[in-house]
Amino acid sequence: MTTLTPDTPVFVAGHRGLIGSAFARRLRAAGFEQILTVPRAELDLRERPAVEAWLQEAKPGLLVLCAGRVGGILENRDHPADMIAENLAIELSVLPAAQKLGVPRVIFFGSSCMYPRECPQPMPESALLSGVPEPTSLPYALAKLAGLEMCRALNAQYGSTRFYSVIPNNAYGPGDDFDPESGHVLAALIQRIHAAKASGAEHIDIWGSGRPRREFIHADDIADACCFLLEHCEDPAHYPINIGVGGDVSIGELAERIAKVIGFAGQLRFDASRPDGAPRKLLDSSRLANLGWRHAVSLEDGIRETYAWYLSQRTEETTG
């Protein structure tokens, strides 16, 4: 990264978290020696001269904010409010905390659900705003939809940093959260499918009817394209900028590949009663592809490993 050297002090907001951990891992791959970590114990991203505080100590030169309430569907239908209100809070926090201070680089993690349910497919950055996102996630796309506004806001009327929006799709990988109620779609299923085979179970059952189509990219992948970007994308005016692999596959191709992976025979069954939520979700991401960014992990190799880290870690969990 030619904007950043390795003794620049990077602090990973949210660095437990599946993007976050992805983009410590990839900094220490570069042989960055400053990457900046606080846990939420000791340091509540809400609050803002609390941040503000640890901001004037820390200097750090690239801010990645990766913190904020993420969840699947039922975590959204649940919890709503919270979905919304968490993550306004962290952004009224961290945001203008760091334009405040004076952070040189700030990354924002958008999501694709803020694109409109009925979106062109592949959906092109150009179309934010155009419709009403799915509603089943429409509290959380309002809150990430106002962090984006909020960073080109803050461009716009400061000049002084540069506040970079990107748009991942679906991000799985090691540190992923597996919890069927909260989590997304495919850890969720390695949980649910993992149960499933250790119980002997003959079938289970998915929610949904199977056919909405989602785009995957591992978590390392989302982290080397934000690396990549700040080398090659310096000006924010070219920001939002899509994330993706520039491929789908329907949540019944999704299940089976999983089932396959952990090796369970038994049938899989789709509750067409349950919300399927958004159709389709594939971003355009030609702009970075453009730009002569390429992902490197397959969807197949992605499941494998992320289900070895499950599996590693309910190890760690027995043995613990």
Contents of the next structure:
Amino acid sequence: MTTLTPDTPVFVAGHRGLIGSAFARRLRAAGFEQILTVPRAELDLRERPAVEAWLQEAKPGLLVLCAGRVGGILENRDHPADMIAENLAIELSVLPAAQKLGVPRVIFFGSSCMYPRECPQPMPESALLSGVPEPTSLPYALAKLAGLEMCRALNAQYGSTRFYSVIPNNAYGPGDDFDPESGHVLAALIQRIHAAKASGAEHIDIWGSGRPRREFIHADDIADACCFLLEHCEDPAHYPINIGVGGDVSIGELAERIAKVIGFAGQLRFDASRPDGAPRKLLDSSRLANLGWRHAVSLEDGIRETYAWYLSQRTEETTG
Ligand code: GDP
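In place of the form predicted on its own, output the structure of the form predicted in complex with guanosine-5'-diphosphate.
Full complex below, order starting with the chain above.
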């Protein structure tokens, strides 16, 4: 990275989460010596005075804002107030605090659910705010749109900051939330299909029609793309930038692939009483591709690795 050197302190906010942990791994691999993290019990990112005090002490050259309240389709449906309030609270506290304390660079993560539900596919950055997002994730989407606009506004108003918004598609990988109720589809299906195999079940119910299409990107690829962008696209005026792999699969196909990796031979049934959510969310990542970036982890390899990680955690739980 040309803009940052290995001795630049980088604050990864939300380092225990899927993207945050991938970011810390990526920085470590690139030789960064000062990766700053803080447990939630020690710093509540919603508390601006506490965040300011922490930043004053830590003086990061880059802040990667991975913290936030996230969840799958049911979590969004059942906790809409928490989704909007917690994400807005973190943005309202961390972003202005970072500007005030002179943090020169921030990476802020948006989400593909910010795009309109009826958006033409694939979705280019120019389609943001051209229509209303999917209702099941609207509170989360609005909080993320507010954060994106806050980054833009801080850059415009103060001129001294480079706050970059990126929009990754559905992230997955080691460290994901495998809870069948709150998790996103890929991790939730790994958990549920594994359990179905272990119990000798003859079938498993996949939520919805199986027809919605999703684009999945490994968290390591998201971290790698961000580091690439820091090096190759320094002007905040070029952001937000989509981060995707350029292809999607139906939920039915995803379930089949996961079942194959796990070795579940039972029937995959579809439960139409569960919500489908957005019909399709494929990002147009051509701007990132034109800069020369390409993802490294195929969906096949990513599912294998994530399942292996899931199994290793279970072993740890039972032996530890
Ligand atoms: P979304 O991308 O915001 O819709 O969130 P999810 O990752 O939770 O869901 C994606 C799609 O997968 C939706 O159509 C869900 O109905 C479907 N799906 C199928 N089975 C599951 C499951 O076990 N868990 C989750 N979260 N989604 C599932």
